[in-house]
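Taking the form predicted on its own, here's one chain by itself in structure tokens.
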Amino acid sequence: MQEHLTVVDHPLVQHKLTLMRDKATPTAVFRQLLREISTLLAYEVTRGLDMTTKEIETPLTTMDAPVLDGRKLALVSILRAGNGLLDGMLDLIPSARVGFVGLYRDEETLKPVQYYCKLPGEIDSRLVIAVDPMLATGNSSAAAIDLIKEAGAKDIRFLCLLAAPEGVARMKEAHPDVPIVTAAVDEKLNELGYIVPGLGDAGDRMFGTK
């Protein structure tokens, strides 16, 4: 995976994203859609994983068949909204190791404040996929990647549901070596730092909080 930004334009991804944008979509449906769309996005962000072969026996013969190579990959959820993407990805990659980075955005400065970080061991030899539904200002995402790199990770990808141009630019400036996979790049950020047209606060909509 070389491109800094990949927008997944698959029809199912775009259709489910539209349903999630609709403010009339209830919490339970929003949560289910997020799980479904994250599985589809996981398919794209894991493209190009290292492969090797192993000998197996089919009902007819033996063959050298392709399997994933290297250590189990690591999924790192940027709390709390990242957990919505995490569930769907684990449906597809159940053996993945899981880590969490807790950041919240100071509503006055829009700067990230860290309150938790727990990452898998041997992270330097794993592909790490950091997940957060919204790439808005990019400050929290860039700070989370800083922490993951400080822990030793060298091969990192970032998966989000929606991105703002400002967030994409911020991530490219801070971490040009980290490819971004998203379902859409929206128009802009508003004065409160929310993505427009967006879908509101992903965490609030997923968990039914305000």
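Numbering follows the first chain given and starts at 1. Throughout, rigid core stands for the largest set of C-alpha atoms superposing within 1.5 Å between the two forms. What you are looking at is a predicted structure, and each value in this text was computed from that prediction instead of being measured. First, how it differs from the form predicted together with ligand URA.
- Superposition on the rigid core between these two forms places the CA atom of residue 104 2 Å or more away from its counterpart.
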Contents of the next structure:
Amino acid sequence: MQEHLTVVDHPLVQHKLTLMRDKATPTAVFRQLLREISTLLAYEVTRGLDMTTKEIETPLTTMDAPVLDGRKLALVSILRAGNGLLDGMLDLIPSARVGFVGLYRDEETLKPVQYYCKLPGEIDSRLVIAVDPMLATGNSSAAAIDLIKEAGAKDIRFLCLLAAPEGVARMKEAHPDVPIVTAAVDEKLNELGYIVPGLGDAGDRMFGTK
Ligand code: URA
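Same protein, different form: I have the form predicted on its own, so give me the form predicted together with ligand URA.
What follows is the whole complex; the chain from before opens it.
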């Protein structure tokens, strides 16, 4: 995957995203849509995985058929909203290992501080897909990628549902080697750091909190 930013403009993705943006969409429906859309985004973020061939017998003949080359995959959820993307992705790539990174913003320094980090072993030989639905300022996403790199990961992709131009720029500056896949890049961030038009607080929308 070469592009730094890929916007998945597939009609199914865009339709589901519109339903998710609508504030009238209830929690259970929002969660189901997130699961569906994450499967579709997983399809795009895994494009270009290394392939090899394996000899199989069809009912008619033998053939060298394409298979994934077996390099291990890891999904890393950036807590807590990243968890909403996991199930749909695991439907498509069930053998992927799963890690978690938790960060909070220090009220004084305004810098992201790690409160939890549990990553799969052999992270240096895995393709790591870090997931967070909202790429807003990009500060916590960039810090999460820092942690994943410190653990040894060398091949990382970032998957989100919605991005702000500011977040894309921040990630490009901090991690130009990490391609981003998203369903949309919205207009801007507001003064509270929400993506506009956005969909609100993704964690609150999916977990029914406020
Ligand atoms: N996180 C969210 O959940 N929503 C935003 O709009 C920005 C960050």
